[in-house]
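Single chain ahead, by itself, as structure tokens, in the form predicted alone.
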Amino acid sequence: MELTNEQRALIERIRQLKVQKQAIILCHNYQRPEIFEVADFIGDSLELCRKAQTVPSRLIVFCGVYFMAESAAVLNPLSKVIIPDPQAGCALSDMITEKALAERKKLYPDCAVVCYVNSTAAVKALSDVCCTSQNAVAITRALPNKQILFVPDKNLANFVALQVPEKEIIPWEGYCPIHERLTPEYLLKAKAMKPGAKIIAHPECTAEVRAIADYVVSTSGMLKIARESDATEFICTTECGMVQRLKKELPHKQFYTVCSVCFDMKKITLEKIIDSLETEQTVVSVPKETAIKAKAALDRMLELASK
């Protein structure tokens, strides 16, 4: 994308503040493209979790939604983690609560709870292990339990169930509205307009949409597929900001999106990043007991994912 003079000035100010504040900026793939210009690291949920454990900075500015900033705070307790807009939430994570999960666990005492990272720290704290869309299948397969309570995304749970048929997957009924509203009919229309394009779907899409896709992968997987494939055109079924990331990384290829904008992901702006660096607000804080338990679930994910 072509930056405006105003954006360039804001970007330069952020770079100055990062040095002054000994700060590092972690940025999710779905953020505004101009924010990529100030990010020290861009990635999906798993990549950001790993990076949060290794960054040496005093101050971490998390450009994503709140549950992601919570994970960074849990995994890096020696750093101050701030989020430029604390109202950047997630409809999927709002579909499960700590109380509701505690009640459901009573019904399935022998289950292992696999918790998608798109959830609050309080929900992670009640789970046996976390997962991302990238490693959900491997994490579930690695567990000794035959019965898995998979929360909170039903579409990802269905995707995992198809890949790990030897286990009983009990899904929560949550979903991401951005991916849920995409229909096979809409995707087939896009394919008709770009018949040579390969379709890359996110696992949060419905089973009907995934069945049409050439690939079903996480956002980091989309980048890997697009980079390694001989194809030059791709239709991506995930939040539209990912297309901007793909275009930035692979400008010699063409990318099209059929998904919607996640307005929560777009709440963070260059101006808000400047304000957050200047004031060192809003600090993301997780109660100590919750943080310890949530970290155990995240650590187990990172351990199993590395095998």
The other form holds:
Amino acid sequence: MELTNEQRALIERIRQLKVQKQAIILCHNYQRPEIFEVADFIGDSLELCRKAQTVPSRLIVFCGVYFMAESAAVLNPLSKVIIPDPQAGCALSDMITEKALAERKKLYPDCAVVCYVNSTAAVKALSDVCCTSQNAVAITRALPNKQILFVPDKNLANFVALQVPEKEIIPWEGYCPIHERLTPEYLLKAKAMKPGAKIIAHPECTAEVRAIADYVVSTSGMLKIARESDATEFICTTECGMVQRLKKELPHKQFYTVCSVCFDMKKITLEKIIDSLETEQTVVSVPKETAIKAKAALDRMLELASK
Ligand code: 13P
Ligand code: SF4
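Form predicted alone already given; the form predicted in complex with ligand 13P follows:
The next block holds the full complex; its first chain is the one shown before.
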């Protein structure tokens, strides 16, 4: 991507501020491409959790959506975690509340609750273990319980159910509206135009879309597959920012996309990063009781995922 002179000046200012404030910038794969230029680490939700847990930095600027910054704050209570725009939410995480989950749990007393990280800390706090799109299958398989209440994404729940048939998966009814918009018709059209390309879909896509894909993986899984595959052409079906990330890392390969935009992910801008570094706002804080319980569910995920 060609940067404008104005963007170059903003990037330079952020680099100075990072040194001055002893800050590091963690960035999700869907962020604006100019933000990749100031990031110390770019990754998917699982990689960002791992990184947040171990960085020794005094100040973490989280460029992603709120639930991701909240996980970072929970996993690293010694660092100050700030998000440049606290309005950067996630429509999927808004589809479940703590109260509704508490009610549903009463109906399924024998279930383990597996909670996709796209959820608030309060919902995580009521769950037995968290998972991300990268490790949802492995986490579910590793649990001793036969019945699993899987929240809040019904598409990811279905993806897991197909691969772990020995478990009874009870899905929550949430979904990501950005991924739900991607229809099999769009993807089949793209496939007809680029018949030699491998199709990579995110597990938040519907079952019909996933059935057409050659690979169904997390955002960083897409990068890994494209890097390691002999194929040179790929159609990625997920949020639009992912293709910018793939093009940046693998400029010698061809990427096409069937995508839609997550406007919450795009709320973070270079200007807002400067503001947040200067003012050290907005701090992401989670009430202590909630943070302890949410951390237990996140820690259990990180422990199971490393086995
Ligand atoms: P990843 O963990 O695969 O990066 O997914 C996060 C997300 O919000 C996808 O919509
Ligand atoms: Fe949430 Fe969907 Fe945006 Fe991912 S793409 S952050 S699941 S709304």
